[in-house]
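To begin, one chain is listed below as structure tokens, in the form predicted on its own.
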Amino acid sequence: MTSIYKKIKASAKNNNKLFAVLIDPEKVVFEDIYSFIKKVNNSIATHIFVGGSTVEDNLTKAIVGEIKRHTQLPIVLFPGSISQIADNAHALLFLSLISGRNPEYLIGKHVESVSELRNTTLEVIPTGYILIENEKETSVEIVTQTTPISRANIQKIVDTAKAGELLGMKLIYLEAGSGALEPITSDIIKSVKKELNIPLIVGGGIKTKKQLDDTYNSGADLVVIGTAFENDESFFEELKKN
């Protein structure tokens, strides 16, 4: 398969906007993979991420081989712990807490994560990974506890962005977390896509067509979509490839 993010980088360059379903091992029911999946091939799914804050040791790499078995999309892994990484996967976003300042989550986990990575072919992506508040507590918080950084502030946002970018990351990911009550604004899209030259994904709180396409002409390269098929399936209706 050619570099994953050769073909992020490309489609950004291109303005080819791509989008990614999210899949958490832990929420899915491993018979219901296949009809699940099925959806998918027929969305304008472009990539498959598959992660979660908290998951079961070796439940990632079973979920991941049945993904394969019923598509021919990327399959990327986004984990939350070192249990998560599943040499079948076909990339993995290494990312990086850099909205927060807990030092096991901005590097520690990743240097504890090389003698796995060492043993698998993964093409490995390093991500700048920056949570922004939502008005409630997330998953993502109370693991790592760290604090997300007000939406209000824009320009730290902005700023701990192209700090990413400069530290050598790859992508930025701006995220609102799982179960947003909200997307995150277009103001802050805006802001931040401005001042990058690296892509970058969006993800959180998108429930509707119309949500997406905001975040698509705000500067988003790639979406990210999990929690709104998980309450939801038949949000794939408003999804289908032309």
Given for the second form:
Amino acid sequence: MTSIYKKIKASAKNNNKLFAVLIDPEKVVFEDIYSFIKKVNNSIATHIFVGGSTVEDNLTKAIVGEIKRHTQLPIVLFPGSISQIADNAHALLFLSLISGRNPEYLIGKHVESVSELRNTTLEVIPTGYILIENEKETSVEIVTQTTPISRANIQKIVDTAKAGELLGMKLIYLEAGSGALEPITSDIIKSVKKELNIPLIVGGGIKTKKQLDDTYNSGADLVVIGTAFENDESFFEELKKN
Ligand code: 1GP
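Switching from the form predicted on its own: structure of the form predicted together with SN-glycerol-1-phosphate?
Now the full complex is given, and it begins with the chain already shown.
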């Protein structure tokens, strides 16, 4: 099987846009997963991401198991903590929070997670995770005790993304925060994209088809949406497969 990362890379090269629906195990009702995943399957989604800031132990594995019963889409863990490593998913974004200066989220948690990862067949994808300031405090900030980069400081955002690439990370994820009031701006995405040779993921605060299209047109290779579907599943109607 071609690796999930290789496919993301090939898609980015060919300008085939990718779309991930984010499922937070704490926010989904187990019994509703089947009907939700049916909508995901009929949409433009190419990936399902699973993760949240605070998730109780073992819940992720149960949720991934149920999602897998109903879809062929690759399931990628987007973990907020080590307890969200579930060996029944396909891949894991090995996130290093490079916008912050908390060593725990730059390398500490990663070292701790290895004893668990060793026993899985998860495809581990090193990802530079960059939190960009939003008007309200995000759960990532609270949980990680880090400060996001100001949206006005585009050069710092670009330099941070490039440093991640130079360190060998395979993806860069620009994050406005779950439920952000506004998505990451076009200027930021364009400037980062211009300098990067690795695929770019963008997420946080995208609630409309227009915002999604703007995010793609600015240069995002893969866009992640979670909250908009939690608030209103009819949004899937606008994102149906052709
Ligand atoms: C959050 O980027 C993701 O980590 C998605 O954000 O929930 O705002 O869509 P939303």
